[in-house]
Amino acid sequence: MLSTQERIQVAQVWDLIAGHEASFGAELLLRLFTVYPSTKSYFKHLGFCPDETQLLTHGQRMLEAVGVAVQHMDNLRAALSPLADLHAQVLRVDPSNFPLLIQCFQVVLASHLQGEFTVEMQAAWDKFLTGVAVVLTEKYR
């Protein structure tokens, strides 16, 4: 799925988040929820206005998860299974979501990030994170 150099490049990035999941979720949660607000619809336990607390605190779920997948880049359908079982099979989570994850992530991580994160970086990580959202919905079929 990926080159040599796009997992070196993922793995950079992944560096530059270690030890900030929390903030970097939580300000992606938010993206999410203020640029699509349907989605708020999958994040029920969140509460209509989530506080700092809880934004963070799933926040750094998801982003532990991702931290999960680039540490298993080569297999990333075992590492993965649990959460796509969960998201296809409990929660049900409409597949048309994760583009736009994928989407809210990447600003958070230009933003956050700005010169660090190279045009090929972005590149990497669009390819990897598709892959990821590809893998989550394979269960739904």
Contents of the next structure:
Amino acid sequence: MLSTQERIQVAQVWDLIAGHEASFGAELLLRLFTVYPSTKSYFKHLGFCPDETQLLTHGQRMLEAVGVAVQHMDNLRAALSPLADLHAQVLRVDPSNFPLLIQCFQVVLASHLQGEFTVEMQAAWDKFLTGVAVVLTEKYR
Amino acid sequence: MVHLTAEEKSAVTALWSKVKVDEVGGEALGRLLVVYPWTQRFFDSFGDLSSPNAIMSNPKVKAHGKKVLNSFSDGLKNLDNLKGTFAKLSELHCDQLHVDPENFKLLGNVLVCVLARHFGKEFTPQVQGAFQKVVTGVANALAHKYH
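Alternative state: the form predicted in complex with its partner chain, after the form predicted alone:
Entire complex below, previous chain first.
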């Protein structure tokens, strides 16, 4: 699905995120909740105004999962199977929310990388994250 | 109608005053065509769209991007009446250009990413929120006259 060039782009960007999963994830969630408040309906355990600690904790968890996906680009289905089960059986996040998260992910990348955020990176990451979303919602029915 | 708070309105105006409309338009359209290649279907007459480099440096892409963004800029001056402001353009996109309105949402999202790229930390979650509301409003206005 991803070409060789696209895999390189994904890995290169991940190298910039690795080690900063918590802060990246926290900003991702903050943007998601600020820009698309309805997404908070999936996080009622965090309350209406999640604090920084909560965002960092959950953000780290989410970004670590992205890291797993990056390490297993060739076999997302197997690597993300437990997470796919979780989303299908427990979380049941409506699939329409994944593009919202992906948009916020791109904005975090763009605002941090700025001049280094090439169009090739944007294209590769959009394709990659969309693929992850497909796998996470595949067992819904 | 777009419902922006007073803070959101002033954030949008302040940021937009620093935007190089000519460049940002071309970049946004170029990125749309690269990231979502099926959108190229509307631009058969644009010449070489064979690679990201070709697209980003294509003069027709830049010119058209500039045109699109100047239009968008007009919208920003009329946030209380986006449907009226874009009525004619909406008819054009439906009757002549036959553009699926989904493409307006895609371009709006790409534009937000381009703004984030240019403005970095200044493009806070609140500023992003304000701009996402604006691009959604413009996309809806452009779809309004479809029949």
